[in-house]
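Here's a solo chain for you in structure tokens, the form predicted alone.
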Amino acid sequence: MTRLTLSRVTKRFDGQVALDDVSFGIAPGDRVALLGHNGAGKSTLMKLVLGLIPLDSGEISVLGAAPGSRRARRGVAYLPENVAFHPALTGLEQIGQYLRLRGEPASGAQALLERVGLGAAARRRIGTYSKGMRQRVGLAQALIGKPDLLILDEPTSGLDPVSRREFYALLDGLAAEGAAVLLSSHALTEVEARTDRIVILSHGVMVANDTLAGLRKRAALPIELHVAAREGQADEVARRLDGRRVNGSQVRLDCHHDDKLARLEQVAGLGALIDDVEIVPPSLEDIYSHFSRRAAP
């Protein structure tokens, strides 16, 4: 069963529109980015999403019911960019809580804080946390009861690039168990390797929803090809390619998908002259101002 379905979904303040007739779906185990400027409509989304505003037409369908449902509520976990928590409580008193609003029992709560990295915080109050550790006790909140679909907002904010890293580790396994994951991010450089499709609002339009591989095809954007001349032989390389020296040894060549084989060819044929090449695709940062330039009005 498909975890998230949007169709036709639209949403409309004051007149302005907020979201303008998106569509997309999400299934078990994907992991999709939802990027775009600040008002794009990324946080209109999740706000149906979670059934805490209405749609003005299409539908939502979560987990196979309604936004806001007791099923959906149930099966859905979020995590805002803010987290907020009482700070005189300690990490397992405040998952404790959590637990027991969820008719768990909190003897859970040190198993979830390990998982989140906190063991060893657990019996601190959250008061002397720091940014990065009261995000991952929104993490540990937010997996209580095992969820199906994850609403993820900036989850990595505050966070150092280990604890990116262990962050987006534990994304995996969730979605290796069957979970779903939407997950909004400025990050572009992280969830270009750690997501399996990407959405891109622009106004309130989607104006992409792909995998990377995908988007790169359909964006037709310049590969450039980064050669190494053997010493002493840049400016030679740089002519006979017609490339652009860029340093003592680097020359570089920009190409279209369809040309990339033949002009590796090209740098193959220089036998000696060369010492190394990489093919440098566009970034995510590229195919998402391409993207999100064209759709601007």
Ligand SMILES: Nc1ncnc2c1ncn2[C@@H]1O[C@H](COP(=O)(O)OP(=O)(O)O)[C@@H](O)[C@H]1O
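Residue numbers count along the first chain shown, from 1. Because the structure is a prediction, the values reported are computed rather than measured. Here the rigid core means the biggest group of C-alpha atoms that line up within 1.5 Å when the two forms are laid on top of each other. Compared with the form predicted together with the ligand:
- Comparing the forms between these two forms on their rigid core, the Cα displacement of Q233 reaches 2 Å or more.
- Once you line up the core between these two forms, the Cα of G25 stays within less than 2 Å of where it was.
- Once both forms are fitted on their core, the CA shift for S69 between these two forms remains under 2 Å.
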Second form
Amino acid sequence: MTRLTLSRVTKRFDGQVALDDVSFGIAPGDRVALLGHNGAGKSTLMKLVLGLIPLDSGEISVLGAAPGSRRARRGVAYLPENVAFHPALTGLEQIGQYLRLRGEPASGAQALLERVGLGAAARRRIGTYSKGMRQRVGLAQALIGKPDLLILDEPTSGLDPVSRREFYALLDGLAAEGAAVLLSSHALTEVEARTDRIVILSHGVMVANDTLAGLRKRAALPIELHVAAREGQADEVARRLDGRRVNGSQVRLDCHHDDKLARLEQVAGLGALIDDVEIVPPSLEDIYSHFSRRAAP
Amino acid sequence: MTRIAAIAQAEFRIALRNRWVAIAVAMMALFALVLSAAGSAPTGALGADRLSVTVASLTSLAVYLVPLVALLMAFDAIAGEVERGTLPLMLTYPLSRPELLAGKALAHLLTLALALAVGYGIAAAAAFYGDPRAATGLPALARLYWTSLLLGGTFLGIGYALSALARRPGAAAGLAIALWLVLIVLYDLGLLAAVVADNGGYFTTDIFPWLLLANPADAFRLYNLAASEATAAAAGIGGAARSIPLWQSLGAIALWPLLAFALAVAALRRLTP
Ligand SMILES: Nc1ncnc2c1ncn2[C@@H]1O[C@H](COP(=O)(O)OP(=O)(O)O)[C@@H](O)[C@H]1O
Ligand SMILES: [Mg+2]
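The form predicted together with the ligand is what I need now, so please give it after the form predicted alone.
Complete assembly follows, chain above in first position.
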């Protein structure tokens, strides 16, 4: 049983297509990253799933129920993008309120804040919090009552690298307990190995839905060989290998996975002209732009 | 119920910390003191006790202040949540939109109730101090108190509706002040001008009373001034106020908060976060 199913979901704003025929699903324990540039439709997709805005066509099933229904709301947690809580309340009071709204005692607030590393600041007003700390308050409220599905809109924006790692560790724990997670980001480097699957949106069109390894394979982007020539030999090396000289000593070669060894042999054949050679696989950003560019109108 | 209470509690805390409670209480207390000082001249000639006279002046004051305080507390209620991005979050909780509004209204009404109790309490104490017969005016004071709350509730509801329609706190504040000016100040001036121009014609006899009832602030004034002989005498009203039966002005005062709340709910339902 999937926790979330989207089939052929389409949403327009005043005739402008924000989501175009998007279909995918999330199973229990799955962490899915939703990637796309600003305006790709990530937040719109999440709001549709939460039942905050109506869809134009297609179907969405959340925990087997309709988006925004009582059943769905009880089991789904949400972290909106750029959320700022009331500055006059303390973290403890704010989380206490959210606990009571979910029918749980407010006394659980301290423990939740400790889980996101805000234990010491719990009694301070949110107005005094940094952006990262406010983001953690948002995360704390999303953990209330062991949700079956978490919808997190750019949860790591505003977090420093250490906090980001802590966030993903928290996510690992949730997924291990069977929660399904949909989180968005505009950078593949932020989510990389920490998610099970990656869905890429480009101008409202789903251009990929795969694991990172799968994406790498399908993109079939060239590998780069970075060859360092010996003093004064860069031109000669570039000519003999048919590569690009990038500076006084560096020569770059593109090659496909299948002829990597043959190219390396050629490099080795130059012997004394070569100082060093490095194999650089396509970066995450390369893979991401490969997919997100494809659907550009 | 716990959900409404959770909203109300947080909202009351915010009102306390934003000094709203302090400002509302201080404002009512200050005006009550000024009124009591100004009204300390002998009133025996009118035959009304001191408290009834005070209630008449408090009524005129409340018509201006209560809607203003209510609108000032309400304008940020929805627009502020939109601006902070917490409204979509709230709406994904197992909480209905009317429940959200009810929680906020409860906290704001409580603030208003405190402020009015302090203000009217001070004025009443001053009246008792100057006139042993003041107890005669107690029913009028009680009536003024709960109708003030109904008037406040009405303008809270209207304020929430404006807040939801405007979506931005700045725009909502502007709308709220404009509405206050129109309903509380300009409306009466317009009616007065029309009555004068009409010179006792059809408008004055057949339309004017309904227009008075249609405005919650006018209905509030009518009811409080006409409900007690002594207050009516003190306020020196007659004509229009006397020609409208009490049950009609009372009905208008009681219906308006419901209508305003329904308006607020409708405006909030229309809002897509
Ligand atoms: N309420 C709205 N009214 C009109 N257009 C909207 C609205 N919300 C989003 N859009 C448009 O839909 C597109 C997708 O927006 P969004 O989902 O916020 O993108 P993302 O979250 O990926 O940055 C954008 O072109 C945006 O301008
Ligand atoms: Mg977004």
